[in-house]
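Here we start with a single chain on its own, the form predicted on its own, put down as structure tokens.
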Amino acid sequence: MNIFRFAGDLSHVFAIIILLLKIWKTRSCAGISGKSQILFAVVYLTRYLDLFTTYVSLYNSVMKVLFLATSGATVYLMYVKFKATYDHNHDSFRIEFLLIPCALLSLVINHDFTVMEVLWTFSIYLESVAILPQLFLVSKTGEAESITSHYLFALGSYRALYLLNWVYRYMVESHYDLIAIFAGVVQTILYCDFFYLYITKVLKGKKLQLPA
């Protein structure tokens, strides 16, 4: 644990809270990609299967339970409780184009060819691209609500902070994980245009618009 990882975890939790509050308070899923939320749920399910078999720390266990519970709650709100407000037409990204390559890559490039390790690797690869359906939705509709923009910024900040965590761990502990670092770099790159627009528009009170 270090300040960058802790700040990244807080940013991640903050992003989830923003999303859930947005859906619950507005009673609407407008502007939110259900497909991205399904992908994130798959990420947590495949990554945290060791919840009841491997104990690291109370903090670690609490965070695992939190991410599993909130991702399940988000999917429930979008596909059950507020299903009528979900924009199926614009949320049309083909997620099989992400799931299949990530699955194949995890079988080929991993640290150890065991079920748990392959699933963990799959979750790392999938998380790096899970936001694509959301960015595709924003691009297709042409703009995003401020609250949705805040959610995306917090989520992108989480991954950027985790990259700093890997740099810190390498410098202090001489520890590094090339798979996690590569996936983190890819994920951060995907957010670059969004970060620029968020800083130049949203923080100045303007609507965020992505090129269609």
Given for the second form:
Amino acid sequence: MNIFRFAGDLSHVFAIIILLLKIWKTRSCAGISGKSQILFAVVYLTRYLDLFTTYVSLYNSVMKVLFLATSGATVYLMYVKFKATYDHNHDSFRIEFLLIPCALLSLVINHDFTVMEVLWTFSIYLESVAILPQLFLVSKTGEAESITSHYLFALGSYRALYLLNWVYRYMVESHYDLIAIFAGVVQTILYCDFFYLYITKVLKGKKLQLPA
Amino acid sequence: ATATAQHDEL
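Next up, the form predicted in complex with the partner chain. The previous block was the form predicted on its own.
Now the complete complex, all chains and molecules, led by this one.
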């Protein structure tokens, strides 16, 4: 464990808590893409199957349970409890266009052709594009509530911090994982446009308005 | 340098 990865995990937990609080407090999931939340739930389900087979550390197991529980709770809140506030019309990204290419790529490019490893690889590829429906929704509505932009900033920062973690681990531990690094770079690049808008607008108290 | 056999990251 290093400071970059720990900061990344905290940013990740922070993003999830911001989202849950936003939905719970406002009793609405307006402006949030349910499809992205489903993709995140799939990411954690396919990545953390080893929760019961491989013990890494207490921290690792606790965080896996936390991510599985909170992603399930978010999907439940969006599609069951506050279903009436879910923005079906704008949340129209075809997630099969993400699921199928990620599944095919994970069958072709992976570290080991075993069920667990291919599912882990699928989860890594899927996570890198899972935010696309959310960014698509924000671009369609042309704006995002400030709380939603804080959520996206924290979520984007988590994998950006993981990139620093991988640099650190390569230099210090001679450890690297090209699949995770490649997907992490793609994932972080997808947020760059949003990071720019967040820093130039939201931090100045303006609303996040996308150029129409 | 080695790729991770066991995935120790979240």
